[in-house]
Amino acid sequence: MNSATTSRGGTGGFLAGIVGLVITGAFVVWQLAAQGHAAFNTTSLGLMWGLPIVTYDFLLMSSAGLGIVAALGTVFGLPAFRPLARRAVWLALALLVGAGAALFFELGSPLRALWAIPLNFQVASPLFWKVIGVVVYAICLILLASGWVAKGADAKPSSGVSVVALVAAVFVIFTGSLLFATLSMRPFWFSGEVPVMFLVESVLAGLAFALLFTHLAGTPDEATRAAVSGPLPRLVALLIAIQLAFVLGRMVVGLAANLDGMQVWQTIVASPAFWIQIAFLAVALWLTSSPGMRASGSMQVAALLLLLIALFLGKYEFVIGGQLVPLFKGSWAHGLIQYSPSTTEWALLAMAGFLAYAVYAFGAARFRLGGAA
């Protein structure tokens, strides 16, 4: 694929990345100023964070798991992930930016937590820290996108903002794995495993993203055909062997538990969506181990398209399924709080989505994103 090729469609995506943009935040938008918050299906019984929420922690862990993989070719060299390390930087910038918008229309007083919480200095908070982390990480990928990537074939990656980013990706994935492994009331969180899976996840969904994308923009040099062909597929069926030990092991302890807050298990395990993310877990394990299926290139774009949907599916089960048993049972609620998403936050997660693409795509139409760090 030579570069007018890539430029062509990265054009058309930018295009179609901001109609679907502009469709689907005017109805955000519109739905928000008509209904406020009460557009959203949270409740006041204790399930407050939704799948606006849900969005954004997957773009952000997301976003932090790619710093990861770009920093295994910048910071340490690793051949197999050195052709990604360009398209990896741009991806979690466009995630990020996406995270931001998805998190932006969730609070009800978006301008008021960009100084509160950083100047709150509620420094025993995994918030007040998580904050800290994005910023300085979001402020890496911008010196890292302007001095490296926008720039010519040619151009070094800093190696001292590399550090810092990598350093600041893992920071944000262990901060916002403590939001909810730190909540001894919800046992459902309260775990001390929690921060190792969400590095899985993270690394994983990053990996998963940087190679769909590349084999969506084409393999044009030898490096990266024997990088999206060989070592990676591997080290993605391995960490998706990890992230299936992870939920099944989870399920089993948490149906053999009697402790209260633990019987929400009854309910995730009696979701087809519970069983769509192990299948699809499962298929994507197959096809990224399996030598034959390795060789072809639209059978690793189902693959990954199934472990990003399976992914999703699993961050949806963790945030919700942590909040369906209300904290103050008889008092507020009984029995199980019920949730399904509004119109408007699926609306918000398409959003977001546009939002990330058309960031990606215009990168892919003005920038080189292929090639060796």
Given for the second form:
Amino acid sequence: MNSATTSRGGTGGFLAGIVGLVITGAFVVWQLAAQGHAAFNTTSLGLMWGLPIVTYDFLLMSSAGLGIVAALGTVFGLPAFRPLARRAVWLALALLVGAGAALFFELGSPLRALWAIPLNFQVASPLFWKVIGVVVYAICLILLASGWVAKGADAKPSSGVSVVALVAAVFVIFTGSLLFATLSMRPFWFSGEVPVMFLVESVLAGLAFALLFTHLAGTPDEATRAAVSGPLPRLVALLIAIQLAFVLGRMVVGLAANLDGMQVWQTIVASPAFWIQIAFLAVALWLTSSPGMRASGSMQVAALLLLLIALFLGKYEFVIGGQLVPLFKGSWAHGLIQYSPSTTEWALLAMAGFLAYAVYAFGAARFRLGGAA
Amino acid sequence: MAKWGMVIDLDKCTGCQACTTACAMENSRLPGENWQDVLFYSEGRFPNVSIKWFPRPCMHCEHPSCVSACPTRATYKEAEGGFVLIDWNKCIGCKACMVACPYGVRFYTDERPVVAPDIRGVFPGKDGRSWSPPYRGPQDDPSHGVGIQPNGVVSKCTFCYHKVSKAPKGVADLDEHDPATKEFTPACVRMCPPKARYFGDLDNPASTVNKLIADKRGTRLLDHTGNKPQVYYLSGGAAAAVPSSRETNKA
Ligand code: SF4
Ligand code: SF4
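Form predicted alone already given; the form predicted in complex with its partner chain follows:
What follows is the whole complex; the chain from before opens it.
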């Protein structure tokens, strides 16, 4: 282990992550043991997927985005991605673990899922294919982490595994979007552009995580310094512009549409969170597209933090917004459904975050995550 | 092979909720988690307010979106009879089926109660079941989603599978007034005082349900979703028309 190439604060970060994980995890387990899923603010009246699913989806899609970022350098020979690739592999693994933890505590029978999904071959369900994709993707990440990241500076990534990881990551993103995009009874989600939107925001989140933790790790080599202040922030800026176009385009169509279910857009545009998302995206766009700002590490850290918060808010708005119109509940649920996450749901978000961070910090302390591939 | 279907005449329904109560007793439902419900909608503003009611069981769709959302085949469509059922032994409680059902007919009990107080505190469940109702029917068939709902799984109306699946083969209608079919008739149909509900074989041209659908132009709810319900509604204009979800947005 070389102190010049392992990340700053790895061990301290790991311990901080573990402490946070133990505190928040204990609270979540206590609440769920005492109340079951009554500890969540989700109900059969219409809001079935709350903050835990938002957390799971955000972490899983970001992990898949990181997998794409990690593989692009090897698969397409794009040199700008190479300095981020090792860190992206480990971060992808960390976020995948965090996503799995959030889902585990959300499912009614999580242990049954381990055999019931793979053994029943429900090929008509996007979720079946998503799970197959996640398993293949996870195996690829483990192979890349053990056969490359953990092997030290001279190791080279397997191009075969990188290709499969890239395909699996894209597959996970597309199948992850399909359950939303195919539901004709929920016009807020039912749309052909949703899989493309998922792909853009996942790659954007993956890139943001990889760049943010590269900045935070400090002491980059020359190739890394060139990549994180030049082509990659420019790519981030381009993807933010596309993401903004998706968000604003969907908003305009939603407000103008006369279709039942689209009235939810009136609620969304009236919420401060929506405009915070837009403002954060706009500021991040400015900070990553301006040459002067790109040269400043602290400005880039600020931009990437704002960007990740905006993407999380967007995920929340998407997952929750699609469920706000109650379908045939009559006076049991009149008007749009009101939802705000419970303390346990917030604690689950924090727990998944701490777990992901602890896994990342463990890798940062043990392995050389920086430097060209 | 029968394809069971229901016809609900909105001109006859009085909104009395006898069907809801019968279903709750038959299927050991928690208060408020009504597999069969009569929904009430209010429209307009005082003084021009109208109230509408609308009976809503599971539609046992011909192309059920819940089945294609479920990753484990826990939700499945039975070839014989066309019932859409849940195998509680396979359900993982992911709630994808609830999100994918256009008609809001599915319930997950391991959560805050739909109506207060939480009766589960008074009659706590045993053996992983959500509660122990003071009265319970004898039927218990978890692989068809029949009985007291376990924790951590989703449930819904079975079209009284435990009764209807035992009906004599080839029968066109299940009618509470016919002694030969009375015991096989779904609880909600049997209990409806003004005879607003009919149950029979949609694939049998001689069935009463088919005649009613043809004669009174039966309509299906949200037909544009492609789910193709096996529940049809009749309305000659004397009562509520099929409500749209837009009404949920009214003040
Ligand atoms: S009404 Fe809903 S739960 Fe019933 S079969 Fe149709 S989609 Fe499935
Ligand atoms: S909650 Fe159960 S029945 Fe519904 S989709 Fe998930 S596994 Fe299938």
